[in-house]
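One chain comes next, on its own, written out as structure tokens in the form predicted on its own.
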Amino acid sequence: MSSVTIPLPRQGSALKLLQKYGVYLAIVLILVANLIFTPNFFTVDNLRTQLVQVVPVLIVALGMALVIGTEGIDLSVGAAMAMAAAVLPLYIGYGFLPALLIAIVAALVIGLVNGALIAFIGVQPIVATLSLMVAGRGLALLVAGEQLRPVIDPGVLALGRGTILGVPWAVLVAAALVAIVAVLVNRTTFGKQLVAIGGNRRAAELAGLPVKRILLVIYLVCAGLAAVAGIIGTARLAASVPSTIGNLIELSAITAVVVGGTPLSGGQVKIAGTVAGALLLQIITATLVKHNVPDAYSQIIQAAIIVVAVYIQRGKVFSK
């Protein structure tokens, strides 16, 4: 009688599957749990609300994914959001589009300084962006006169509250940005160069890639995306509040990127995973709110998720 041997999956294979699909599995499990234990979670209004609330984190996470793909980090995204929020109401009298452009350009200054310090002077990304995290928000507060300013322009408010065919404008903007960044990363030479720099910066330099210019552009793009998130956040509040907008959003963005499969060591950029990571964080937060769990626990859970995700990426989850 012949015996049949059934091969078991290797630990390495299981780890790779967890690295690749873990965030999607987590979303499914939490949604199933909500279906069972959270009344009215799957109503149209609640799902629409969750999509709108995730938009700022998702947009910031797109820029963070590009930066992390180069083995960098950007802690100043909240300051870029605050700068855009501070400048927007000051120029709304010039018209909707000019005000938006000026607000984005103001935030780009933060990205320009970051990129210059990192690419041309050689300052470590965490040091450069930490400096701008503090100085940028302080400058935003000075620009705003350290006070809340109402925003009543219909065009701006539509970004945060308007819909088209039932779909919020903020969600449509986020979807468009996801598509653009995905094409940039996966279908352009710039995206391939970005990944090459994150994989081995020295080798990229020896291969003749314009490393410094690419790094500068990436930090500019990250600041620009943060500015868009700041404008949408301001539109949702109908007020410019640079003292609080974007606070700790860098934690959420980094968590979304890392959980989505982009390693902190650089060399990869997972846009679909980043979107899933942002959605996972929002679902977790919404679930905790629905069950009256204090917001502080949400922040603790985010920190724990970062640790677990990085641990998995390093391939140690199954090691003794």
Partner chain sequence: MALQRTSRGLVAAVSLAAAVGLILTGCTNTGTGSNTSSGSSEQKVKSSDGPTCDISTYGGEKIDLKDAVVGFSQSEKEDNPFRIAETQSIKDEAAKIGVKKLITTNAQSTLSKQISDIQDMISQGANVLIVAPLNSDGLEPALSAAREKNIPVITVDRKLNAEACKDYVSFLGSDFVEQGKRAADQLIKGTGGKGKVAILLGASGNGVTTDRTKGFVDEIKAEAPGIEIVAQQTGDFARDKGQSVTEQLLQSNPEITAIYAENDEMGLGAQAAIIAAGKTPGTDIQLYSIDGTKNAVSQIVAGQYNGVVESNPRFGPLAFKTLKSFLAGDAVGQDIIIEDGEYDADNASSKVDGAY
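I would like to compare: after the form predicted on its own, may I see the structure of the form predicted in complex with its partner chain?
Excluded here are partners and other molecules; the one chain stands alone.
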């Protein structure tokens, strides 16, 4: 059940390799180009900067990969980030950990409504999460007031700027979440059930899987991960900006997942590929900024790279 790829006829082994390892190859190529053309790229500070900056997209993409694995989509991840960002400063007076937990729980409401609409009422994921994308951010702004709010707390500042043995806390959190989600997907019954639903929901139901409950949990996990990304984003700025945090992040996350080899048609989840996809997007952005490419061109270049990546993946992306 883990793979349902239909091999294309006369598919060369080179193309197969490219499909499997294309995203990694792209990362290597762009890194080599930077090694040659970009001054100060291969410095510890710069590589650390890239890792820190990729963290929010990466964490959101992990949840998105799970949702896409069930043949779903979650457009409301930015709203869940905004909700967590909005709630965090309101409870920071009680200490960092309580505020963190409350912020995550607040964002889980969005996942809960998503999951309930999709699993129990049968609303299509794109419709349900589109509603929450709009309503969730509205609710966040209602809760927090629309203005930017500085968050000065030792715990928040440590999460945003602190390092341990030179590795930023935010990166460690992301690495831990990657490991947990990878184990969840590859080593647990839950992971197998998840891809079974994405592969063929009807069959999964007939096989007696608790499909609705699994879907609900997946959307909760996705919102919870987005909440962590929202808190890390807030910590990096040392300010809560619910109006802009996570705007359009769903697009970056979906791109990272798809470029990383997880088909939108569900039934597979590639966690390593998703990590690589997020890193690829980050390195592309960094390269364009460092070479002072005007915004209009850099948007076109990014889109072109995504189209090429998805085209190479097409055998997997568009078939079940």
